[in-house]
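Take a look at this one chain, the form predicted alone, written out in structure tokens.
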Amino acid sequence: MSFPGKGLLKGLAVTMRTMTKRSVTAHYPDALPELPPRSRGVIALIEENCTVCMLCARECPAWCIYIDSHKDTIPATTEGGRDKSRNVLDRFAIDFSICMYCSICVEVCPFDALHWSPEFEYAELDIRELTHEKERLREWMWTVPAPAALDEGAEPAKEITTAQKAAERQGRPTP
């Protein structure tokens, strides 16, 4: 047999038990959260790797990447040779107020110019300051973690063995 208000008493009992337990809330500024490895915080830029191919801006579903560039002419190195032209990056900006953190721009970059940094503390008082220009994106690069180590039994990367062979040919010590 059940009496009226039995559910209410069960609920109050749960409330009383919970009130007597210690809180597990981490107070944010004093206790920083433990982030999972390779978490997404802010996008960092290696300006030297960017060839202004515009793939990141074209593939971005939020259209939050702004790129401006100009062509620079490099004179021919040999007589009768052709002048070369190359793209020079003038502006690279990401508007984090509309970024969806989908990682498409980082994945699509063929030259590894964009990387995820786990840094998440970049709040601003003015929304216009959430547009980070290339200078600020470059500053985030020091917070990018190193890539995961290879398995112990795996062969070293082809780029590393090629660089070691080239260093040996030039007579430099290899690590």
Partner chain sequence: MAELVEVLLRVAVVLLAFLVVPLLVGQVEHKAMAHMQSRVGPMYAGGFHGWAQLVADGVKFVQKEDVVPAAADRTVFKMAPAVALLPYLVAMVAIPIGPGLVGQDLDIGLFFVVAVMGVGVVGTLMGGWSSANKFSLLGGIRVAAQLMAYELPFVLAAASVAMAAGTLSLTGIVEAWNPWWLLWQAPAALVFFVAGLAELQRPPFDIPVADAELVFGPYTEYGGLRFALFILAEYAGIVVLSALTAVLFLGGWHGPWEDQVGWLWTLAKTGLVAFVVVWVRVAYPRLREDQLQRLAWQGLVPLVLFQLAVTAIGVVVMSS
Given for the second form:
Amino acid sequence: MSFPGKGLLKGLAVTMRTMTKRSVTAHYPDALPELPPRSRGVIALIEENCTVCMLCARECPAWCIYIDSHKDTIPATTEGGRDKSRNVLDRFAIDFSICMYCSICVEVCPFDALHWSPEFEYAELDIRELTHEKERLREWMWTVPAPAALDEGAEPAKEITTAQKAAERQGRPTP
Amino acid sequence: MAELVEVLLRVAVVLLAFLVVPLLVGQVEHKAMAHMQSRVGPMYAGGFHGWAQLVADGVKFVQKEDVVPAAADRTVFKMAPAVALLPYLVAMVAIPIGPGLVGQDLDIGLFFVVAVMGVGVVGTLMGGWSSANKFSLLGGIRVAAQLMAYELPFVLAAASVAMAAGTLSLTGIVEAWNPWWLLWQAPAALVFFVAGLAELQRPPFDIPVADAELVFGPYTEYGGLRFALFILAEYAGIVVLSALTAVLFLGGWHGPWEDQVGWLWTLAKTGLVAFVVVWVRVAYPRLREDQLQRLAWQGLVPLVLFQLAVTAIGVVVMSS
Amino acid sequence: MTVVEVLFLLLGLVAAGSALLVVTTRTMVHAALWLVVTLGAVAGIFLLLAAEFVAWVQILIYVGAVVVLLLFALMLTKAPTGPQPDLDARRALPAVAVAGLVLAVLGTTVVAGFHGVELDLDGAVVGSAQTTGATIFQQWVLPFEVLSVLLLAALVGAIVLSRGTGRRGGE
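Right, the form predicted alone is done; let's see the coordinates for the form predicted in complex with its partner chain.
Below is the entire complex, every chain and molecule, led by the chain shown above.
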């Protein structure tokens, strides 16, 4: 049925109906948002895993990763053996005012030293404060969620298969 | 002496209503409009659902610098907000909310209110012209063109109800009111409301302040307290228009238990009309300039002339 | 002197003074705004003379509509914000003469017509809407209708002028 002014009434009806419904506003500071898995909030670092291979710093398209290190000499443990040398991380910093959250550093790290944390509330009043040193990057590690579960019927991770095979060879029961 | 005290008391009450009720309407607009658009509107000022948002806005406006453009006509520029605001304060004096509950009962109250409301536009025009800004000037021209078009149906619609009641006194009109007038005077009520919206430059008739093309029309160069006065004038205008519509067409204090809570009925009807003003703003897009003029001259004026004829026939039939 | 007389005198001074400013100011829009003051003061005089209805009609029609129309027209022209020193005042003398003549004619008419008439300001409102309506539509209905015809003629003339010859443009 159509009559003059139907569209006008429809407009009023739509707005009135919307008013009686719950609004879609996200009450952000009062209620935290539900972020999707793999959200790229801030990059966390496990210092213990880092071998100062410099891959991340080299691959970074924005050149926002700063790494300083020195070589430590570990004296030979056996008589006549050779002294070992080892890289020691002095400084690992990411400048989040330059970082473009491309995730390349996290991808290339061969030792799983870098991880994404969904935390995003690290705005600063001074741009220099956005350069997070390794202590701060380590702190973010506590907020990194467990990796998402594998899909149904997916191949288990390589590390797990290797460990299982090793356990089988030694004749231990596998879970 | 007692008379003087009474007059002072009435003026004080009207002044208080003038300062508080527009803020109330503004807050309703904030919240109702937000929820109609599936938002929540102000939530923090004052703690509970942002009830003090407009108070906070007022404090902010007062703190701002008083800027007058270098090329502006200083005196006219500074006077404009007052000229825009005062008429609505004066108009409020004559609007009754209950039997005897009126700032000053005038013999020709209807004429008084309509005449005074027309003056407010001069303030907007002064602001538009004296700002020495092309957006302000264009906005001013649009305000004037809009007023020219809508003043006629506005006054004629008011005349229709005055004819039906046989008096120009607002109190007299409410006393003569009868529920079946809701049907008899429906076209006049519609025309009065629509033309009133257009005179206040409320959406969907806000082409003079169309932000996408004219920044803020005549108010572009204003800031701080003077800007706040213009906005207050707009909301005071909504209050006056809503109260007038309630008194003229919706029967003022008529309703159940009118002897005890009649004034509450007037306020409730005024609030309802004010809510519709907000509702219309959310529901409809802005009218283009030519559509605006066409609506006035080809829609409202013939409709209200027809209404005048119907009213005249009704009055003659009923009096015979 | 009574309060009414003092107010009347003050309003008269305001009306005359602002009227003078209307014609002497060098800024076009100021002239229109001074006209608002003049018309407002005249409305005040009407109020003092108990002609309530005429007073508010004065405000509604002149301040609310005519001045707005004037300002509208001024905004459409290229009137600058500042004063215009080159405003044409060459015909000031003839204008003063005409104004004086009009004043004399109107003054004599009013004095001759209403000399000695006393207005009872404390009694019933003589200028209420009811009395004004009754006077216009009973006693003065013929002049009223003649005026209507005059206005209609002006309206038709305006339409004819604004339509042009009808050959220009696409319409």
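Basically, rigid core = biggest C-alpha set you can superpose within 1.5 Å across the two forms. It should be emphasised that the depicted structure is a prediction, and the values quoted were computed from it without experimental measurement. Residue numbers count along the first chain shown, from 1.
> For a quick test of reading the superposition: does A146 move by 2 Å or more at the CA between the two forms, rigid core aligned?
The answer is no; the displacement is under 2 Å.
> Report, to one decimal in Å, how far the Cα of T20 moves between the two forms once the rigid core is superposed.
Displacement of the C-alpha, rigid core superposed: 8.5 Å.
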